[in-house]
Structures are given as C-alpha cells and as structure tokens.
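The data below hold one chain only, encoded as structure tokens and taken in the form predicted on its own.
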Amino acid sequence: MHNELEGRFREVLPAADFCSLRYLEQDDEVIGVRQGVVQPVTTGHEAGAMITVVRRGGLGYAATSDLSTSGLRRAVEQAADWADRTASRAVTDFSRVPYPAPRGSYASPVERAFADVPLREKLDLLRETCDALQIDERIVDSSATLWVTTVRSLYLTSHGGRVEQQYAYLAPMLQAVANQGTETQSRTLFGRAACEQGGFELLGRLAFAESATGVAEEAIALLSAPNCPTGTFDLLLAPDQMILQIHESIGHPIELDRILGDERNYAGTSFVTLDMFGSYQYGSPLLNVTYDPTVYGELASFGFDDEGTAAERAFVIQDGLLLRPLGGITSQTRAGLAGVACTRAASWNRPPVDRIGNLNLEPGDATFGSLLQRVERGVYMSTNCSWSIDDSRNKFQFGCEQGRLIEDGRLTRVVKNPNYRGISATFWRSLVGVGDRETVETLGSPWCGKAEPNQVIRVGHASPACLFTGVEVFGGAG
C-alpha cells in the first residue's frame, strides 16, 4: 500500500517549492464492563492523506480519503491553489521554512499485540477487574475499560523524504464511585492517565487488575473523611497530579505557536513572551524539564514529527531557567528561536501544529520519606479530578481525588475534596523538593485539545513526587 501510494504521489507532484503527503490509517477499539455488565464494543477505522504545498511563499493544505491517482491530483491542485491565494497574506514567507527530507521508521514497542488477544480473554479480564471493584454495597458505580488504538503512517516529501511509523496506544481505565447518604466520592486508576505505547503486556506491568480493590477501598474511605483544611501549607504532589501541573502551567504556556498568537481565538495565549527564552527564571533551581519523544513506550514517543523533524531529547527548563519553546520547524522559522520536534496532527484531515508531546520533570535525589520529613504541617494530594486555568495559562486552580495530611513528617488522616491554587509564574519557584527515580511515574493523557478545528491528541508526562512550600490550599467545606 505505501509503495503504491508513493508512486501516485510522485506522479502528481506540482511545480512548487515544497510538497508533502502525510498518509494515516487508524483503528480504535473500546471495550468495557460497567457494574458487571459488558458494554457495547466500539470500533472505528479511518484512512486518508493530507497534502501540503508551499509555492511563492504561500502555504496550502488539502485532505482527501480518495487515495487514487486522480484523488491525490485533485488534492494537490487544491492545496496549490490555497498556497497561491495565501502567498501575499501569510504570517510568514513559507518558502523560508527548511522542511527536512527525513528517511527512517519508528514502531511502538509491542510484545503481544492487542489484535492477537481473543475478545473473550479481554472481556474475562475486564469482568474480573470490575467484580474486584464491587467490594461493598456503597460502591454504586464501577467500570473497567480498555481503549486501544493502532496507527500506521507514511510521510513523503517532494525532495525525497520518506518515513514510515507505527503506533500502538493503550488507555486502561478503572473507576469506583462510592455513595452514602448525600456524600459521593470517586477514585480512579491514576485519573485515567495510565496510558502508554505497547501491547497487552502493559496491563500486567500496570497491575491493572490487581489495583481494582485498592481503588474501591480508597473511594469508601473518602466517604467518612473530613474536608481538606483551608490555609497556606506545604504541598506534596503525587506524580498523577504533577502531570496535570506540568501540562497546564509549563507545557501549554511554552507552546511557540500560542506565544506567536495563533491560538488566541480558541485555546488562548501565554504569559510567556519570546524575549524570556534564555533569561527567565521559570522555577527554583530544582526544576529541570525535558521534552523527550524518544522515551521507550511513553505515550507521545515517535521517530519523526509530522513535519519530518527527527525526535530528539532537549531541556526546555534547566536549573529553573527557561531555555527553549515547544515549537516545530515552521514556528522556529517564524520566531527565530531554536525549538524541538513537536508538530503533530490529530488525524489525516488536520494540519500539524505545535504540541506538548512527552514533557517530563526530571527526578531529583530526595526519597519519598525524606520529602515527608521536611514537612511539619502540610497536605499530600494525588490524582487530578478538576482543573481551571486562565487563557494565558498563568492563574490556576486544581482539584484532586484524594488528600492526606502530613503532620510532623508523617502521613496521617485521609481528607476529601483537596484543592489548591496558584500562579504559574511564581508557583514553580516554590519548588523545594524533587523526588528520586523511585517516586517517578510515567503517565499520559489521550485528551489534550487545541487548534481550530479542534485536535485532540495524546501527550506523555513523567514526574517524581514534588514538594512545594507556602501554597494556598482549600477543601470542599462551605
């Protein structure tokens, strides 16, 4: 299929500065059991190609699901027409963008492909897991779900580029909802963020089935827990909350297309400006953040981004200093700044834009116990359940599923409805402790939204537990 498609593409190439074809074929399967009942299995399949043409400084796109020679020719003609129309109106001269001519391939690490696992085996696992959530009559809702996606892509350029990539994504989800009287509480497995690339073997590595009883027990415990206290406290965040903190108050603010204004109509702007890179103290000297699409099995790993730039690990923040934005080759050319390989598209019929990808907070040298011992009075929060942040990604308020008080260096009582608020520009400077590798969790989300028309895409985040001081904390009491 790929060789035939390449032949047709080479046959219809236009007279232009640059032309590319990005073909994508995707299959999805969602299977789940809720309250012991098997839910309808959902499957999806789509395939198509996006043509990009740069001519006379303008840029045009055209997508098509007609992959015949005539279908591709029509798409090329439409994209070339749009390039001509935008030539005198574009935000930059696109003929200056040094589009790579990549050659290579990538494949997710898979030991046992989901397609090779019989449906009965998957359903039996989900039934047993859902049954393990039903530990008490106060569990009023329970579900165990697997969302599996496979993607095959081909990227071709008019100057000889050719890249084939294959992805296997898994998003396993567990939820227990407990109720007693007017009180309802919920616990999940990592807030639905236990997402990675790989095959059926990932479920064993995640202890998916084995985690069910613990998830339900924690939901029951929250029913009788007091509300999280209100005040200014030391705050210890678990990795499954840290990933949201990294995503919203580092990832989105340093997206280069957002800083350039492309997202202001929909996803918003950023408090970060171009002149901050290389000089702005984003956080305390303990803050080290890398953009790394090369991590084995992390959710947003790849070999090449959707403009053909090879994946490469880079520090975006080092010793607290802001170094480089999340911007692909087009945004880098517009801004005159070095960025990273990060442009991706959510589907065959969407153009690539700057995306967060794998954005990871590097571990420090503090054990979890030593982080606790530094706290006389504080709160340990885990598993994000709500978030709100302004359109410049600065002032935020986040909520978690579970909290525990820290008193005199020890974890004590469970508290419900824990929340905290802060300002991105100052919050990271209150980072006073970073957990070691033993505290790191590698997680991800399949639901990062951005761009118009909207593109929901997968992102990966790894983080240790982190300790912040002087944070405004509050609970759910009136």
Given for the second form:
Amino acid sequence: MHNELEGRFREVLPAADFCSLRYLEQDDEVIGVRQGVVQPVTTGHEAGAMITVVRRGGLGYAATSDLSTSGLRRAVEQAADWADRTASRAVTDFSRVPYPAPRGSYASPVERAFADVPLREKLDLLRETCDALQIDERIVDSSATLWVTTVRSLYLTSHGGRVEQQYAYLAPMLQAVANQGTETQSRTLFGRAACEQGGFELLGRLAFAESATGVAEEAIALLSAPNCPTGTFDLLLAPDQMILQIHESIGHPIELDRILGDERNYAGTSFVTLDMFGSYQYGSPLLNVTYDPTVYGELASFGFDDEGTAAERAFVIQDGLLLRPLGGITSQTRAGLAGVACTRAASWNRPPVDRIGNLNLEPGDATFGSLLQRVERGVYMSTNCSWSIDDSRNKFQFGCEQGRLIEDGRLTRVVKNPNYRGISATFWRSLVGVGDRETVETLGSPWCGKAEPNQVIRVGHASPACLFTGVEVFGGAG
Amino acid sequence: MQTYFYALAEALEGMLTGGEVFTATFHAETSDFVRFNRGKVRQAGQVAQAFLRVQLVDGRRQAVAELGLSGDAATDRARLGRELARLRGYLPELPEDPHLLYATEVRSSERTVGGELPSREELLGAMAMAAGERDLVGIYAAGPIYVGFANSLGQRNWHATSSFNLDWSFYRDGDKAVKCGYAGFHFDRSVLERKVHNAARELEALGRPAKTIPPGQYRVYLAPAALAEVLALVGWGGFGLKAHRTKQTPLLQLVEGGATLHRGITLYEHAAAGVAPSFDAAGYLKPDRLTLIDGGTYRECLVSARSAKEYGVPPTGASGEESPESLELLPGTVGPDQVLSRLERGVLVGNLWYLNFSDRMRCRITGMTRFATFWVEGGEIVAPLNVMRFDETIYRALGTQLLGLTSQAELLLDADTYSRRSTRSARVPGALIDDFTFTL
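Given the form predicted on its own above, I would also like to look at the protein as it appears in the form predicted together with its partner chain.
Below is the entire complex, every chain and molecule, led by the chain shown above.
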C-alpha cells in the first residue's frame, strides 16, 4: 500500500515550493465490561491522507479518504488553491520553513500484539477484573475497559523524504463508583492515565487485574472519610497527579504556537513570552524537565514528528531555568528560536501543530519515605479528577480522587475531595523535594485537546512524587 | 451523499444472513477550515470525510464497527463486507447482551437545510475587512454536514445542512480580548460588519487600565455565553439516566438531597429548536421538547437506548453520553437595558472558561473569567478586569443567590470541531447573581 501511495503521490506532485503527503491508517478496538455485562465490542478502521502544499509563501492543506490517483490529485488541487489564495495573507512566508527530507522508520515495542490475543481471553480478563471491583453492595457502578489502537503512517515529501511509522497504543481503564445516601465517590486506576505503547504484556506489568480490589476498597473508604482540611499546607503529589500538574502548568504554557498567539481564540495564550527562554527561573533548582519522544514505550514516543523532524531528547527546564519551547520547525522559523520535534496531528484529517508529546519531570534522589519525613502537617494527593486553569496557564485549581493526611512524617487518615490551587509562575518555585526513580510512574493521556479545528491527541508524562511547600489546600462543600 | 448512504444501506441488507439485523449511522462533511492569527491566515484547508457506524445484531448478540469510507462505491462495499464478516466472527464469542435495544418501529424522516456560503475569495475579503488593523484570531469552518440512519427494518433518516461558523476574538493587550461569533446557514456580510462594529466598540473599553479585585463575593452578571459554559458542565453527567441511577449525577443533591434551584430555572432539551439531527444511533426519534428542570425542580432525564433497556424506561433519542444537544434555559424578566443598573457594582462576565467540578456531588464548580470581563460601578462599565477564578455551587448561583435572568435568550451554535463539526446548540439568557464567590 505504501509503495502504491508513493507512486501516486509522485505522479500528482504540483509545481510548488514544497508538497507533502501524510497517510494514516488506524484500527481501534474497545472492549469493556460494566457491572458484569459485556459492553458492545466496537472496532474501528479508517484511512486517509493529508496533502500539504507550500507555494509562493502560502500554505494550504487538503485531507481526503479517496486514496486513488484522482482522489489525491483533487486533494493537491484543493491544497494548492488554499496556498495560492492565502499567500499574501499568511502569518509567515511558509517557503522559508526548512522542512526536513527525513528517511527512516519507527515501531512501538510490542511483545504480544493485541490482535493476536483471542477475544475470549480478553473478555475473560475483563470479566474477572470487573467482578473484582464488586466487593460491596455500595459499589453502584464498576467497569473494566481496554482501548487498543494501532496506527500505520507514511510521510512523503516532494524533496525525497520518506518515513514509515507503526504505533500500538493501549489505554486500560478501571473504575469503581461507591455510593451511600447522597455521597458518591469514585476511584480509578491512575485516573485512566495508565496508557502506554506496547501490547498485551503491558497489562501484566501494570497489574491491571490485580489492582481492581484495591481500587474498589479505596472508593468505599472515601464514603466515610472526612473532607480534606482547608489551609496552607505542605503538599505531596503522587505521579498520577503530577502528570496533570506538569501537563497544564509547564507543557501548555511553553508551547511555541501558543506563545505566538495561534491558540488565543481557543486553548488560550501563555504567561511565558519569547524573551523568557534562557533566562527565566521557572521553578526551584530541583525542577528538571525533559521533552523526550525517544522513551521506550511512553505514549507519545515516535521516530519523526509530522513535519519530518527526527525525535530527540532535550531539556526544556534545567535546574529550574527555562531553556527551550515546545515548538516544531514551523514555529521555530516564525519565532527564530530553537525548539523540539513536536509538530503532530490528531489524525489524517487535521493539520499538525505544536503538541506536548512526552514531557517528563526527571527524578531526584529523595525516597518516598524521606519526602514524608520532611512534612510535619500536610496532605498527600493521588489521581487527578478535576482540572482547571486560566487561559494564560497561570491560575490553576486541581482536584484529586483521594487524599491522605501527613502528620509528623507519617501518612494517616484518608480525606475526600482534596483540591489545591496556585499560580504556575510561582508554584514550581515551591518545589522542595523530588522523589527518586523508585517513585516514578510513566503514564499518559489520550485526551489532550487543542487547536482550531479541534484536535485531541496522546501525550506521555513520567514523574516521580514531588513535595511542594506552602500550598492553598481545601476540601469539598459539605 | 444521501443516495450514496442509502445505496450502502441497501448493500448491507444484501450481506445479511439468517436473522441478522443491522443499524447504520452515517456522518460525513466537506469542510473548509481557515485559521487566523493577528489578522493573517495561519492554516487554511479542506477536509472531506465520511464515516459509517454499523451495528450487527443476531438475536441478543451484537458488535459494532466504525468505518472510514473512501467515497468509492466498490471500495466501500468491499470494506463493509470485510467488516461485517469480522463482526459475524465475533458474535459467537460474545454473551447475549441484556441491554441491547434498537428501534423496531419504522419512523423515517428527512430534513435538509440549504445554505448560502461565501466563496473562498469572498470569505477572505470579508475577514480582511473584519480584521482591518485589529489583532483578529480565530477559525472559520464551513460546508455541508450529512447525518443519516438506516436499519434493515427499512427505516431511513436523513439530516443535511450547509452551514458556517466563524468563531473569533479581537485582542487588545496581553489577555484582554473580545470574543465574537457569527454562525448560521446564510452568510451575510452586512451582519458580519455589524458584529465587527459592536465588538470594536467593546474593544475600546478594554483599553482602559485593568482592575484587579481581591478574592471575595461580588454581584455578577453572567452573559449568555458565560452561563452556557456553566450549563454545559452541569450537562456533563447531570441529566443522563445512567448518571442518575448510578448516583454520579452532579445534581444528586437536587434530585435526592433536598437542594433546590431558583423557581425561575426551567431547562429543556429542545430538539425542535436546535440544529442537531432528530434521531439517534439506535433509530429512535427525539421528542420535540423534554423538560429537564421545571421551576427549579428536577423532572426528566435524557435516556439512551442502552439505558432505556437497562433501567426499563422509554428512550428519548439521547446519545450514549446522555448529554444535551439542544439545551434551552427559559429567559426571565430582566430587560437588556436593566442589566448594568441592576448589577450596579460588580463584575460583568462576558465569558467563562475551563470549568470543572471542585466538588462534583455538591455541584460546586470552579472556572475562570475570560475575554471581555469588566468591573462595573454606579451601573457603568469602569474598567476591564484581570482574570479571576470562581468556585461556587450551582445551588447558590442558580438558587439562593440568583437575582434574575434576562428577558432575551441568545442562540449559541457550538463551534467545536473535535473529529467533526458539532451540531450542538444552546439557547440561554444572561443571569444576575449576588455574592458570587471569586477565590484567586
């Protein structure tokens, strides 16, 4: 298929400064059991291509699922038409963008392909797991779900670029909902963030089935827990909350297209400005953040981004100092700044823009126990369930599924509805402890929304547990 | 497209064996998207896509395939044949589904709304006029949208519209901006010019030095777009039968906990007044109007086919998410010219942003002010306000602290384009609220 497509693409190439074809073929499978009932097994299959044309400084694109020569030719005509019409009205002279001509390939690490596992085996696993969630009549809703996606992509450029990439994604989800009277509490497995690249073997590493009873027990325990106290406390965040904190108050603010203003009508602007890179103290010296699409099995790993730039690890924050933005080749050209390979599209029918990808907080040297021992009175929060931040990515408020009080260096009572709020520009300076490798979890989300037209995309985050001081913490309404 | 979809449905019928039944839902669009930043074009292009969701049923067993279509009849029929064979292979492996339900009474329907969309050159010219020297950022999305339903019992439903949605902002300094929208079926440049003119006037007011207020409780006016954000969050599990029966609805205190809303709050899912298709993926038609909240008291739920079977109540044509698609809040009595005088001293909120629950079970919501938000004193706009975070329960905001709703509701057409262009809408008035809590 790829060779045929390449032949057709070369046949319909227009007279242009640059032209590319980005083909994507995707298969999905969603299997779930809810309350002991197998949900409708749903499979998906789609294939399509986006043609991009740069001509006389304008850029146009056209996406089509008609992959015949005539279909691609029509797409080229549409893309060229948009490029020509917008050439004199474009935000930049797109002919200045040095689009790479990459050659290479990438494949997710897979030990046991999901497609090779019999349906019955998957269903049996999900039934057993869902049954294990039903520990008590107060569990009023329970579900165990697997969402598997495989993607095969081909990227071709008019100046000889050719990249083939294959991805296998797994998003396993567990949820237990407990109720008593008008109190309802939920627990999930890592807040549905236990997403990685790989095959069926990931479920074993994750202890997916074995986690179910604990998830349900924690939901039940929350029913009788007091509300999280209100006050200014030390705050210890588990990795499944840290990933949200990193995502919202580091990842999005340092996206270069956002800083350039592209997102201001939708996802928002940023408190970060172009002049801050290289000089701005983003957080305490303990803060080290890498952008790394090369991590084995992390959700947003790849060989090349969707503009053909090769994947490479880079520090975006080192010793608390802001170094470089998340900006791909187009944004780098517009801004005159070095960035990273991060231009990605949600699918064949959306144009690529700067995306977060794998953004990881590097581990420190503190054991979990030593982090606790530093806290006289504080709260340990796990598993994000509420997220809100202003359009400049500054004033945030996040909530978690579960809290534990920390008293005199020890974890004590469970508390419900734990929330905290702060301001990105100052919050990271209150980072006083970073957990070691033993505390790290590698997680991700398939649901990062951005861009116009809107796109939802996969991001990966790895983080240790982290300790912050002097944070405004509070609980529920009653 | 209609002919194409119906031909595919006919082909599907020919592929069935024994007592098999199918339902099929078709979504297609050909959309022009033009993205603007600083009055210039950031990205422009066209997306042509078509998807078919096929549910194969044999007795009480079912499996579903969601397929991208190429538009070529032979290719798509072959693809359908392969998918149907795959689903057929799954069925013996699957248990009977106790919650399977699909429409067996044939109720076909057809609705086509033609549009007058501008040519690309006209659009770019109009946007150049709109931007002028201003910092314009946003998206233009336009073109035909097709939604269809078919089943092997002979039901056929078709919904075709040709529409545009121009969703943009004028920025002044930093985060100070006016949010604007112009959506519909007939593009009229004079309407756009009027909207641009009004927005430009509002932009002038943003030029005054911005004011920062300390956290506390303030009287606020939530403009329709801001109040619609609140209702959209409540609609995330608030009105669905499954969320109610599993005690996850954020309105649980209203339904079972003795909490009340203001008697002026009457909320409908008003399908007949919206622009969404009137049928669901199981073949059920939506009632013209469903009362969700009546005079502050909870009434009815949105019910998908699956929940209907599980809980033994009739379906209301809701999707699996059971969230509103054509929400309508009845207006109140506050005249448009009374808003500022009734607000007297407080905050005029043009838009809210990034809402979420800070205590879901008590329907306590947090979020941010965004775009044109002003400090008002003596019944007059005094200064733009720097962004503020709120944290407030709906039982206060639309209950004890609600001073009134405006007498005019605004129709807001959803500009979302995740996977495909949205057909959701909301008709919402503005709300005057006392002692609204800002926290950061």
